[in-house]
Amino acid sequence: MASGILYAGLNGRIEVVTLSAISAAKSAVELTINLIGVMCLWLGIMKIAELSGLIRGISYILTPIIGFLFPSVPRNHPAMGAIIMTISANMLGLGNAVTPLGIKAMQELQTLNPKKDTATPAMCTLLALCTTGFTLVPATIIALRSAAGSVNPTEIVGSTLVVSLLATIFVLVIDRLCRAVWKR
């Protein structure tokens, strides 16, 4: 940016920098306003899913898998519910909702941590899962593509599903390998 301003100044075209900055600011505001509407729609759908019991159903399906992935977390501990909510939101592609849920899950996992200054294997697994983010419906990306004027904002669903599934499988394998190596 500094080199662009310097280059424009040396060529006597500093007004281009000003016009570009104003145009970019206008575009950012328009994109944000468009995103607010789409994000409200998806958050509303998430609320309907929660009230209709869909989230509970996903949690019921995920409980055995989560129990296997997080063997050190007792099944009735609040950390288990927070982990399930985090992964459910991730699967629905609600990136903005995942962050506060993930923080809550980490706080609950910290209550089980005997060494408060060191991450537990369960914390590392959760972080890895949140980072790869297996996504069934990439709602945030669809919203961004829609707000940016994409002709077909949902065309990325299939590829996102495959890539996020492969990344999640890969990271879980690495997680298990790391647990085996550092357990010795």
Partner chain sequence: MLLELCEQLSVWAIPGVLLIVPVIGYLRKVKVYEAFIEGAGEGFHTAIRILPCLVAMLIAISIFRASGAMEACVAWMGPVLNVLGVPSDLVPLAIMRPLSGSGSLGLATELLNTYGPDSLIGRIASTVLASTDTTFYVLTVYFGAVGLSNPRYAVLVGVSGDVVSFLASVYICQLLFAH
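In place of the form predicted on its own, output the structure of the form predicted together with its partner chain.
Only one chain is given; partner chains and other molecules are left out.
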């Protein structure tokens, strides 16, 4: 941000800083308004799934796999269920369902956090998984490609899968390395 302001100042375009700051603030509010709707929808559905024991059931099946990535989370803690839901939604490419579920998972992980202002290793791992966004079906991009007149809009699914897989493995390795280095 400072670099942007200085750069604009040096190039005699300082007025764009004001304009862009104000319009960005406005678009943040619009983004949040959109987010409120999907947050309510998905967390509402999650609550039903939680109370009916659905999440406990799904977690029971998937915990052995996911538990390996999150050794610090107790197996029967609600955080485990929320993490599993986030990763599943991510893989199915359910764009706007991922954010509410991910936030929910972060909040559950926060209850395990001894230092409330500092990220725990489990939080960093979840974030790493979400930022690489391992997706089986990139629906938005397929739509974009067919809109641009592609002969075969789905052909990038294969390359996306390989790239996501590579990046996810890489990120998990880096995450482990950082975890070891930062542990002091």
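Residue numbers count along the first chain shown, from 1. As the structure is a prediction and not an experimental result, all values here were calculated from the model. What we label the rigid core is the largest C-alpha set whose atoms superpose within 1.5 Å from one form to the other.
Large Cα shift (2 Å or above) at A119 between these two forms, core-fitted: It does not reach a 2 Å shift.
Rigid core superposition, G67 Cα moves 2 angstroms or more between these two forms: No, its C-alpha moves less than 2 Å.
Rigid core superposition, T132 Cα moves 2 angstroms or more between these two forms: No, T132 moves less than 2 Å.
Value in Å for the CA shift of I58 between these two forms, taken after the core is superposed: I58 C-alpha displacement between these two forms, core-aligned: 7.4 Å.
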